[in-house]
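Single chain ahead, written as structure tokens, the form predicted on its own.
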Amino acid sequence: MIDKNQNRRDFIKNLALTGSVAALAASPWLSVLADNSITKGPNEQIQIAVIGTGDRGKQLIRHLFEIPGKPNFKLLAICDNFQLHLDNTLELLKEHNCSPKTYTNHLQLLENEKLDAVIIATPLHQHAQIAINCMQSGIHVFCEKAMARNLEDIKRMYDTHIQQNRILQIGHQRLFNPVYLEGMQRIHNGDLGTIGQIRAYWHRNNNWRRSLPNNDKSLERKINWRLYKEYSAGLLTELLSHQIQVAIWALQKTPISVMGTGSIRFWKDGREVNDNIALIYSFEDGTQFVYDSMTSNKKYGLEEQIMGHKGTIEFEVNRQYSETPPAAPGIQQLINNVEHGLFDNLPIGGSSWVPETASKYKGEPIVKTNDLGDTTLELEAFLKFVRAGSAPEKITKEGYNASIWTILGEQAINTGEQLHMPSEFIL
């Protein structure tokens, strides 16, 4: 049987073997993954929490039991405001012999527990003031992302890992994605040709909404945070931010400028946040990123398309297009000449005029395999991050500038205005 995940690290191995300086200069986290051996001190046991045990920390917990080589950790505790979450994590954990103590309140926790690491998955909104305290506390910190509601607590989550010399890993997992990885050397080693623009979109169709405990209407808001202004950006906060970090990262640059709209055009439910939005992100080279997000309707799903003069790749779907894709063999391109003769309309307007429909060449895979595991790799990766007692501060600015980005670009929905970076935000 094929071992998926050592597939996965020879992978990345190789990679960082072989790859170009500029490669290994855009991803320099791939060094740490293309390490093998998982422990340094294998007696030493790293001591870890998870604060924030709803779906989001319980995937974590089930991805960090997944990272192969039994790594040598110890989920010491679980923190949560809410019972039933924590209830359920712990029948999670039986399956893994796993008994950690429980906590209702993080500063208890970071009072009673002597931790190396902890993984902070709560709400968007309290995101900031957990992290701080746990950096404060000599702890290091993987944080899902967004990082933060607002600028100021975004900055202040990075001033403080900078002050604590504490690591700040946010949860961009695309970052350790074998696909990712290859397509951006593949980018940044000029492949694609100049990129004129990078176009993403993520598209689904439901309401959102989580259903309460015995219908009990007081959770709503701790329930469905999501739908809720004061908590989160909505689109924006849980789903542009992986793709604008994506963008960035293509570019190996911040934009200078953003401009948006949204409304709530369909989920008219009493929740705050819009269920369609469209952006433009403006680049100082003349690229532009273009962003639609909506959830009434799933047919275009979610994609990251990368577009330069030579070719396009488009990450989701692992595949890359050339500008000038190889002819069909001859007796092909025959039968196809002979099906146009007969069957294609002459266009409107005659032969002089031909409509630019979309190219139906099907592309290369970019990586042979999809089965990628890129979170159960990130964490490998933070666990290694925290036994070196450092990480490469570029993994943190992606996700420090994916997160400013996406509370401009609400802001620049809420004021129907073209924003630009406020000086004391730019690193």
Ligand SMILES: NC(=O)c1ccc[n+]([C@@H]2O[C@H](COP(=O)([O-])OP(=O)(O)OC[C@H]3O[C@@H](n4cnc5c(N)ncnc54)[C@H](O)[C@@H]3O)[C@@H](O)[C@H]2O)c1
Given for the second form:
Amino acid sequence: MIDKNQNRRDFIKNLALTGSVAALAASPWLSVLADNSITKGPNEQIQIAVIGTGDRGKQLIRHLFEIPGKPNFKLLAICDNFQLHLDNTLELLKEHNCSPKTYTNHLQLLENEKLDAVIIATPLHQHAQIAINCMQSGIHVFCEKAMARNLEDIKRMYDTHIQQNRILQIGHQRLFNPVYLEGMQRIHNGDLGTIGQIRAYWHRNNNWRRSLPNNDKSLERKINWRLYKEYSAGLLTELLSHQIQVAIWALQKTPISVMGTGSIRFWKDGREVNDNIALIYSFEDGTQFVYDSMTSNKKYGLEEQIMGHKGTIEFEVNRQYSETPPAAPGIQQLINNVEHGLFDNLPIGGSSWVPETASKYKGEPIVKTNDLGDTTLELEAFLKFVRAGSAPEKITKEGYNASIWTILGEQAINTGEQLHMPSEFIL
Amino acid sequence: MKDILIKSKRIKKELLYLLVSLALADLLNVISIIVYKSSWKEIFTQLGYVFMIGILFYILSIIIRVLVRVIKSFF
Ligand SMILES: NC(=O)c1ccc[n+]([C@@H]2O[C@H](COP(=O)([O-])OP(=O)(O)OC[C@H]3O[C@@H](n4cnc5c(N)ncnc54)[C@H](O)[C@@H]3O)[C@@H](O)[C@H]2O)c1
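Instead of the form predicted on its own shown above, give the structure for the form predicted in complex with the ligand, please.
Once more the chain from above appears, this time first in line as the rest of the complex follows.
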């Protein structure tokens, strides 16, 4: 059996070695990830804390312990202002023989512990202050997406990262997903030709509510923070933020404007955020990023479709389609034609009329094995960056631009206007 | 119980029918390659299809022969 980790290392290394200059410039973190020398050697142990141990925080901890090659780190402390989540996380950590100290306030954590890095997975509105406090204490930060609840906080986070010279990596795991890395190389090498449109969507059919512990109604806003505008922009910050990041990465430029609309169409249950949104982002060269998200139909699931004049990539299903697909073998064409000749009705619209329905061509896979976990890779990269003392600046900018344009999307929906990036937020 | 005897002459005849059916299917593959200007590699890569079509031809030949025998028996 081929070792999955070896597979993954070879894949990343190969990508870093074979990538063109343009492709590597678009994803500079690839070279760092491929460089094994950074994790080897008798380096000192990296001291980490996780702030926010809800669903994502626990997932990230699991992924930390799944990093192959046992990187030399210690989970020194966990911090959460909700005791139940702290207890659950301690329970989870028992299987790793890990018993970190616990804190309910991140400032106490910073005061008492000597940390190299933190992982922040609190609700969105808390990200900025916690991340800024950490960076000001000299600690490198991995913070979940989106960056912050408003444009000003996003900029404050970015500025602190520059002033304090601390790593600020935002949790966009697709940046480390082998399907995306390989697909982006092809896009940046020009394999898809001129990209005219990127279409993306995320459709679910559920109410997005979490059940309250002991049915305690006073916990509604704490547990279901995603549904309230004070803490979240709902579908925009939770889902669109990932997909606008993919679009910006693919096009290697930021939009120039956004317009959009949204509504609470189905889940009229007291929530404040829209359950149905549609946006169009325009780029200087005329490319459009067309987006929609809803939570009352899941037929189409989620996808990012990069559409060029020579081909299309659909990342989520790991497929590339050429605009001129290879013809089927002769014998199969013959059988097809005989079949059509025997069984098809004559077209009433005349022989020149062919219905322009979607092509049935199933395309080719972008990468062969797709079992290479992206969240583990992004955390592995973060530890490498921490050990090296810096990360490629582009990785912070990816998070920054995605977050800024996510919040601008929300403002466009709220105002009904076509919005441009205010000059003070341009990097 | 009565044994069913298949004469070797009969076996040879059926094998010949099968061989001709397979050859016809192969010929069809060659014609398709020329007509649809596809790759000559398909002579080998499409052997599965060719085999299936060959079997189909053979089954057709059985149906036709049975039909001919039935019709003949009426006259
Ligand atoms: N990258 C991804 O694919 C992905 C997936 C899910 C969630 N997320 C992000 O992760 C973050 C957390 O989401 P979640 O689903 O885990 O939410 P959650 O509600 O399950 O967990 C958040 C935790 O933070 C704690 N918390 C709140 N304020 C705090 C504070 N001031 N200090 C310490 N802890 C505090 C809460 O008590 C809770 O335990 C969000 O930003 C979300 O967008 C990212």
